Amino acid sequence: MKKVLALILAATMALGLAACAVPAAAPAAAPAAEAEAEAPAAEAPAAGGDLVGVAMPTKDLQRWNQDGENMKAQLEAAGYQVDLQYGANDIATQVSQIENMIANGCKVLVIASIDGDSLGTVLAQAKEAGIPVIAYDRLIMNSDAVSYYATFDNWLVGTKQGEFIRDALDLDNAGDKTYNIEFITGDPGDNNINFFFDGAMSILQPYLDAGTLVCPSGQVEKAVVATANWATDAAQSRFENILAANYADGTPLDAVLASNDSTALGVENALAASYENDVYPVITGQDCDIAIMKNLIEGRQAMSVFKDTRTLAEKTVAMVDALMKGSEPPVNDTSTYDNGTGIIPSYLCEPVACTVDNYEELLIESGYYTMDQIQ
């Protein structure tokens, strides 16, 4: 009888303990369930209606870092979320990044392409999804998905470079005197080199035809003087060969048409290593990169074309804002830029020639750089 009573008592206690355990476990489970419910809400803004995808080609050049950060800051100040990606100068990487932007619900894409002819397939996806595409700085070719183009007047960039060489050498008053010139431009996959180079040659070609300008290396054609990825080391290597073959005997080099600062820096590095003449040639450039500013100030580079990326970002943000609000983006050119499928409505910002005489006004007083950055 005692054993029976003990068993009944034990069973009763077990049931009581089990009954107490259930309410204790329930509150512990509730926060976990709430956390799972909250997690998707926390991620939702990444696919929200105000998300803008910004694809830049590389971080290897200073200007693309500036462009990307200016764009991101101004878009965020306007109230948009930004997915900013750099493609490491790898086309497949940039394509993958744009695919992810589309999948994540970006409502507008701003793309500075690595190769203007290599985005047709991924941009067809954007068009199918109804996502407007703004080509940024570099025109995207052979795609009817490109809605707008934001850039600088790149023909004017080239003409400013050509005019600077013409005036610095006083070619119109040269008489029988001749001047030696060499040429270097950028990546053949960048459609802008056509405008930079052809704009400059529209000024310089008559002097080449007349024999006032002479190119000792014979390297004048755009395809020959192009530089993959606008790389400084490639520019330097090519110019070291040019100097060794054509200028080692003391022949003066009077001018170098360089389409941008990274290629100009390669030329200047080559000159510093092996050029024996005390007088540096007139060297052009573009972008006012920090890396060349000391050379410009000290006379090793004669000029650079200043393209204020803050202004370009501002105009691009205005385009994005208009598209987001269902209105027409601002443009000021509807006749120049044909990407192979038709004229792309464009906004062209104006470039400015920068020299030792006006760099402080353009760069320092405007807040683009501090003096400490460029010294």
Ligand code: BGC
Contents of the next structure:
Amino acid sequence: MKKVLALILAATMALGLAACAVPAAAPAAAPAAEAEAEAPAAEAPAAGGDLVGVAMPTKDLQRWNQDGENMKAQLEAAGYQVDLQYGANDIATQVSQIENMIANGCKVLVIASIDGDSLGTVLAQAKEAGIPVIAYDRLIMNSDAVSYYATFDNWLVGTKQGEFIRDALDLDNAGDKTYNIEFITGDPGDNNINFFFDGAMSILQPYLDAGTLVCPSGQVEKAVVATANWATDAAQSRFENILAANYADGTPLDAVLASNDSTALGVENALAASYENDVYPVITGQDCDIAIMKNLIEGRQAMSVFKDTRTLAEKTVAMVDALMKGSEPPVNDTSTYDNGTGIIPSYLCEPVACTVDNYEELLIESGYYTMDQIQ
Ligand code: BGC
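Moving from the form predicted alone, what structure would you give for the form predicted in complex with ligand BGC?
Below is the whole assembly, all chains and molecules, this chain first.
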């Protein structure tokens, strides 16, 4: 009994520590693709805690490095061992990493999927082995092995972007004036784009219908404006084509709805290369990636959506801990996210719109970045 009490005490203290010990920001540059796999579980601290598998999609985008590091640090502070893997945006790699996690005896799996629809078979093995699965940030679709979902309010991300464009262009007072807009969203295998894009369109569609917003390229459908792997270079080349075909004669581009920063950056690169017009578009984004902060501060990207990944890690660690201890994981939404097998109980963290006016408070004063990192 004493031993059990001591263990509970140690775990509580460790959790307390986890709550205060918020790790610093991500590395500035993404390491090379071949370095995707983290140290194997065998090298995790010999604390003897249960093993948690954490599968992240890629090291190419800053946020996943940050998410992975936050999760690892907070889980270790809570007394667990961590097998952290990055899937190099390759579905087969992620599947085999998860197979290894199951074989290595992980007691809980936390997975940010590369393609939400491709994990059914491997997760059936997890279910068979009695291992609970937490979908992290991106919902895993069509698998009844998913127990919980920890993410941000993705619909709110989209509506914040749409509202920002509406207000920046003052669309409600446009009268007969029309504004040109183009669209870009992320990977079609990422269920989040259905919330980001549809959320934004719930705000913007009425203005398209009324003719206040006009899309000169005609590329408005989600499937048409999607970007494989959320890749910056793909976004850039699509926008180079759009600019050449529709704006080379001096037609102004007033706004670009970009679902996140990696795609917004591609748009900004294309504009820098070939847009010559005094009207610079209102461009949205998401993540407050270090790579776009200079553009945000200097006015080339009007807004981003800040998602404090420290909070997401904290909530996910609380879920893991509850599952390990047989108690109820924290959730605050039981109606929104149906993965095709039913509603997945979710914890939705709150996203915040970030502009040049509040970035210091959101990012610097909160210790998320240092000024040196973003300048
Ligand atoms: C995340 C975004 C991120 C995007 C690309 C989405 O699933 O929610 O924060 O920008 O993936 O990595």
